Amino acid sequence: MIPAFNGRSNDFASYIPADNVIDGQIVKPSGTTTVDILNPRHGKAMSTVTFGTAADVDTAVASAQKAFADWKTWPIRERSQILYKARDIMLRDLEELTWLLSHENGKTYGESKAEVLKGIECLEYGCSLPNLAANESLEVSRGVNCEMRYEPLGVVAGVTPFNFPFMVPLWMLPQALAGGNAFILKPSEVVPLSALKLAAIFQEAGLPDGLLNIVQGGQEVVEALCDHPGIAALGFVGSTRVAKIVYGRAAATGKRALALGGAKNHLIVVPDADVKLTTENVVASFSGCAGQRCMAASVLLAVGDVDPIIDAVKAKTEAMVLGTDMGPVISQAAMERINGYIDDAEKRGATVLVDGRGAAGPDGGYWVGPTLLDNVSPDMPAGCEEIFGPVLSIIRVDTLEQAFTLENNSAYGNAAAIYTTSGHVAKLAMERVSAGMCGVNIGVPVPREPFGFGGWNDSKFGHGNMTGWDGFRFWTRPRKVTSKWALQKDWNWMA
């Protein structure tokens, strides 16, 4: 159904148009808007995508409802066998998936491979669900038994972002499919190609047609997914502004909704921090994936005299090679927006320690070099707004208490970390920061499976986490069955 992507280097390669996948078939979207899918490294169109409409969502829901009627009767252990097969295919096609992701999104080869492998890890958690979701049963009284069952919701949907086009769908698909649902995926219109490969992988693994439908598009499709009465639950990952809108609109229709938004993650560095460990970790955190991830560090709260660490971070940042150590940003608009934050911070009095403006990569495209801003104040846009690029703002404070206050004052609450060799300081920070995912000497504290992914405050709207056991419970509903089959001779009031 979906041909192989043949690129195996950073040389430019084109690919098929991104169409809908409905009922196991490639279907041309019904909209009239067609846009280029740009390879960010080259700044050239590698494909096109035509936007779908609400009518395409209707068609996808009808296909999913038909497939769901049989799928929900499959035992969970049989559903999970398809996840096992999908995992094997992903490992077999690891190179192809890595290079497609790199061309589509702009990540380096190493970053792209890591994303695919993390997606496979999420899939492996789904494979374990037949054991984790075993029905709970207890004799609660003499002759009376209570049992908990997890049953599917029906047709569910997910809207995923540009920065992790392969991994984020796999935050949702394994739990939703293992739980017995049919799934409609709306990938980012900027990076819709990896989703096509996911559809091909699950089809080859034996997933019945209609259980994974893909609808391409933009705002109209997202709104149709929120509004459609045939969709029981919606997961979303994107910016806070859109997450808040999507959560409110989907919840207003009675859907379950979980929407993950943006971040302004703080790294707290104290004088006793290990210089080498902290330097490596801080640079990797703010520059990895060109800073285009919700877990990236964007503010370094320098407590007291930590100049030796800042000097080491500066030296390592200056030594980075674009195209090898870091990829491009996603688009011309992103490049201009990020440069605008740097310009604004400099005008307001910040010191540009390392300047990424005007950087050029090896193949053209959209580049911002890793940038360090010192003496940033908390009220500067660079100090409090999400930049979503390779920019680290250094805010200097005198005390740990001041650092906690600044971190707590942020509207976001995705991630926070502290660098220290003191167990007491680390414990204090883990009690005081206002974030759902926290690190001690780890600047990208992404929870590994089975621990769920999800922040606090304006970084998340809805209850629970997107991955792990919370994810399975989000895509299913509990049924409690209480039964009694015989009159007990020694019954009491509870029987």
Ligand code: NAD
The other form holds:
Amino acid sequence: MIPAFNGRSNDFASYIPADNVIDGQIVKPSGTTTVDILNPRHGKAMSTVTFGTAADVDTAVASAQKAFADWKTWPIRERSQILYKARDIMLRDLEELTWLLSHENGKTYGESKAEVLKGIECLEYGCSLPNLAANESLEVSRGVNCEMRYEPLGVVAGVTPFNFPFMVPLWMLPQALAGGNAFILKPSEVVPLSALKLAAIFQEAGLPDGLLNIVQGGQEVVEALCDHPGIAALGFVGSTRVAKIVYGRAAATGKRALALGGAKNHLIVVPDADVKLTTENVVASFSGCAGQRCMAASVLLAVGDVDPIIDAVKAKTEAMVLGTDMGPVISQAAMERINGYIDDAEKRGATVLVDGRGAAGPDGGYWVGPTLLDNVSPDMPAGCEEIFGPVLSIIRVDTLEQAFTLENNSAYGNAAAIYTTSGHVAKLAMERVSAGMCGVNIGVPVPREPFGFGGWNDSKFGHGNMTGWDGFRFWTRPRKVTSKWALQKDWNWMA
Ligand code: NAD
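For comparison with the form predicted on its own, kindly provide the form predicted together with nicotinamide-adenine-dinucleotide.
Every chain and every other molecule in the complex is listed next, the one we just looked at coming first.
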């Protein structure tokens, strides 16, 4: 259905147009807006995407409803066989997937490969669901039995961001499909190609047509998904501004909704922290994926005298090679926004320890070098807003208590971490920070499968987590069946 993607290096490559996938067919979206998909490393158009409309959502829902009627009757063990096959295909196509992702998002080869492998890990959780989701059953009183069944919701939808085009859809698809639903995916219009490849993989794995439809586009399609009466649940991952709108709009129509938002993650560094471990970790956390991760470090809360660590972080940051250690940012607009935060912080009195402004990659494109800002105050935009770029703001405090207060004051609550060699300090931090995903000497404390992914505060709207068992519960509804059978006089009719 979808031709192989041929990129095999950092060299520029072109791709097929990113159209819709409905009923297993590539279909031109019905909107009138067509935009270029730009390769961030080169700044050149590698494909185009035409925006879909509410009419495309109607078509996708009708196709999904038809496919759902049969799919819901499949035993979960049979559904999961398709996930196993999809996993094999992903491993077979690992190189192709890695380069596709690197081309459309700008990540380095290593970062892209890591994303594909993490996506596969999420899929593996889905493969294990027949074993995990065995119905619970109990004789609650003599002759009376209670049983819990997890049943599909029907047609469900997911809306995903630009920064993990392959992995984030796989936060939702395995649980939703294994749970017996039909899925409509609206990928980010900036990176719509990985979604096409995902559809091709599931089709090759034997997923019946209509169970994974893709509608390309932006706001109009998302609003249509929120409003559509034929869609039972919506998962969203993106910025807090949009997460809030989408959560409210979907919930207003009675849908089940879970919307993960943005972040401003704090790393607390105390004087007893291990210099080497902390340095490597802090730099990897704020510069990995060019800082475009919802788990990236954004603020370093330097408690007391941690200058040896800050000096080492500075030296390591200065040694980074653009294009090898770090890729570009997603777009011209992102580059200007990030540079704007650095300009603003400098104007307000912050010290630019390492300056990424004006960086250039080898082939054009959109680059900001890794940037360290010192003496940032918490009320500067660089100290409290999500920058979503490779910028670390150092805020100096005297006590651990002040560090906790600043972290707690952030509107967000995705991730937080402490660097220390003291068990007591680590324990205290894990009790006091206000974040859903916390690290001890780990700067990107992503809960690996089977632990669910999700933050607190303005980093998440809705209940539960996106992955793991919570994800399965989100995409299914429990039916409780209580049974009592009268004793039959003729029970021994076989005798
Ligand atoms: P975004 O919010 O701009 O877009 C996300 C999705 O929403 C896209 O599919 C987009 O088309 C759609 N959208 C955009 N504007 C909309 C509107 N007004 N109404 C309805 N839909 C709209 O986010 P992005 O720039 O693609 O991704 C970066 C953001 O995502 C960052 O804030 C990052 O922290 C966040 N993110 C969060 C997590 C998490 O797990 N919490 C994970 C990844 C990314």
